[in-house]
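Only one chain is given next, in structure tokens, and it is the form predicted on its own.
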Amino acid sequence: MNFNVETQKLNDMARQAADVIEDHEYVRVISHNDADGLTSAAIICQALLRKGIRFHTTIVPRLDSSVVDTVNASAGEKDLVVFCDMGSGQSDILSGLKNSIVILDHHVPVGDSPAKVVVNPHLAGIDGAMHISASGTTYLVAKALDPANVDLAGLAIAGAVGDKQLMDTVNGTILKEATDVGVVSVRKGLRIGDGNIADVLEYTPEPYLDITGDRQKIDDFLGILGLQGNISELSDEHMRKLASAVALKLAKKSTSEAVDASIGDVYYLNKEIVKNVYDMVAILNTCGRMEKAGMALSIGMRDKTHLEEARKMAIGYQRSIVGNIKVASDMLRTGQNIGYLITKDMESTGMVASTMVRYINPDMPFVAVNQVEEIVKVSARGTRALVTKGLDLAFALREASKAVGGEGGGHNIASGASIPPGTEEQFISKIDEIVGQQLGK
């Protein structure tokens, strides 16, 4: 691996989006509703903004016929279609598009893309699912528009935590530039939102503690340590001394991957009305979830207007995945190499997924299953270290639900589908059968 020719072909890339986009006087900007694809419309966004480039932004769950016959309805014939965390899996779908596309995205590419330029980190040679998110693509391109764009660098470290990534390689350098010139500020303690710290213990769902959702033992833990107050007023002593008491309960049972992803560098977003990563985070994620696009989209270019109600609707919902995960911890089933659950309107399976897999089943990948009117979604994920054994969430469930008539993929540690309904136990049987190939069992 070179590092320093791979970044170079990506940027090359974003170069060549940048061209494409300065091109158009309106563009159609379609992205994903999680807070990696909310971070990147911002960015797009605010980019085009920047350079009087008007533009319409869509957010949707997935991307699928319906977004294409939408926009097909809807754009001018000489818009552009900017696609931001999603387009590099469906070629086949947007062959269907009449307009120019570019696509900046982070998934593994699959087929031969109509876009005029797809930018990607795995076409650099660079894995897209660990070292740059979505969010870092698109502000790669918001640099080549305009280099004071750099002041967006803190949205993309923010998409890059909120898909789990590592702080290497180009998300290392984006984080140093953003350090460098004051965008973001570091500092060791707890990876979570900051505010009471019993209270952000009790919603929090990761780090999952064997005290979350119980305030009493809450209490308990911080009346031993001799805590209490807002996280963010905490003084270095005492921020090391709650992060080495997590520390110890998370090392009983999780992975150490699980305490490397909740002790260490806390990043404060300088430049965004939301300045705690984890709190930007969950908004986001929130207002994705809620069907409030518009209000995540209006945080992320720095509208105050309804960041209070953003912020109450967080907590819930974060409540609730709380409650979810106690559930799925009672409804836990085992296959030969997986571990899952089959539900029905269960919310934000994907956390509960990647909870499930990093603090309380971490020997196997774990598959939620979940029934939501007539679709059945599903959330896959991993650990690094399966990956490292081989384990390509991707293909197992892009396979999988080929076979029963659904549609997936994603990224190798990550991945959704959706599969038809009555079709659950056979989807589980082939993924079960997938992911034992891939790890030589």
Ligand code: C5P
Given for the second form:
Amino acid sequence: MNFNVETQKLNDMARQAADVIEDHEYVRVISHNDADGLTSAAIICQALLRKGIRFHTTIVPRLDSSVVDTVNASAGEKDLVVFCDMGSGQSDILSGLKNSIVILDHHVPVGDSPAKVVVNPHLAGIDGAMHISASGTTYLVAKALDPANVDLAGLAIAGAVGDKQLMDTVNGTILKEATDVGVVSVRKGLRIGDGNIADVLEYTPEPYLDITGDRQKIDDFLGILGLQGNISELSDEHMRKLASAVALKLAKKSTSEAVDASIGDVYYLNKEIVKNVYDMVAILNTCGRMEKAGMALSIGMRDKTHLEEARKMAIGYQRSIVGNIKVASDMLRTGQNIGYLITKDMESTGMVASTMVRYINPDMPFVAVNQVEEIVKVSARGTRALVTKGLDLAFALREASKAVGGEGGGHNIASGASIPPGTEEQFISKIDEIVGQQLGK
Ligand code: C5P
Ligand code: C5P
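Return one more block: the form predicted together with ligand C5P, after the form predicted on its own shown previously.
What follows is the entire complex, opening with the chain shown before.
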């Protein structure tokens, strides 16, 4: 298949979803609590609002049977239920729903879906882990509902950045469309949020540098470069100087993927109330984690009421992630084929795992196992280089969690699971074994 045919297939699915949506007066939207899920929700809610279709939105951390119970209890008989950033891997759970369903997702489809329409890049031969996120998929549906929804493209880009995707193929097409009409603009430099340089380097978890979190070292680093002030006010020459100095630091230890993630194009979302894409992603992820989904959704829908509060929360939350990365580095264990840690009550293990594999222990995938109350949550992250060699964390986590009485899934490069307490070591050795087979060791 070629790219144009694949994209056309995905757009055809988006058209079908739009047709079903337009046939309804009321839509129950369910979406995920991370930046991709929240931007997806903001896109579909704006598109529905503009069409005069009423909606009720709920943001959830995962799709389980309690979500189905909630929807069954609250949705009217004729309402349409739209799932964003979830649903493709949970066909069995969704079969318990009474209503018509539309799924707008980028996770690998599993089983026969009970949905009327599934819009999913994998069904068009496009890798949803890297080339288009749920927000991009939802944006295609919004545009099928009305081409004027092109102004929502900035949210599609923010979701893809939140899911650490590549900006080529389908994402690249959305980005080009957005820049052509001025919805997004691009500046080259260090791929971080705006603010005072020293402050931002101190609390930002990515890029994770040997100076991150250490104010004295940051002041020394910036002093040598002769840089200070606000990032958005740096001249192009000063921005280049900063980016080169960071690249030099990264070259010592990190992956080329880390260099790409840290230096290059920074997207500015001209139509949104948060312009810098990294700030938008941090704010949405923080709100989602802090169970402030309403705040996140209102920011995605361009309401400034809670913006300053959300910005402050995001800075505090990023600081705590930096602290957790330091703790995780000290707790790092390695098996034959994976790096891992087993801990309790650690926040944001997904971010921790993705930093560990990109910046600290890049030769192996990283698995963070974290007990919170009576459930053990797992976040696993790989690199594109490992995926090219055969790594599939979605398969590894699904099989290893099944073997110990849990459940899991996700993408080849980033996956998660829940397992029963007491099974951690057995689970880790199972993943170690499966990853070894995948990488041909
Ligand atoms: O549910 P969902 O698809 O949104 O989650 C994917 C997660 O994997 C995101 O938190 C994203 O940041 C993470 N990810 C990663 N490294 C990648 C790709 C995705 O940490 N290379
Ligand atoms: O929770 P975390 O961010 O580590 O999840 C990474 C990916 O794995 C996400 O795409 C998430 O939707 C998926 N996941 C899953 N089943 C689980 C936990 C996570 O499919 N039990």
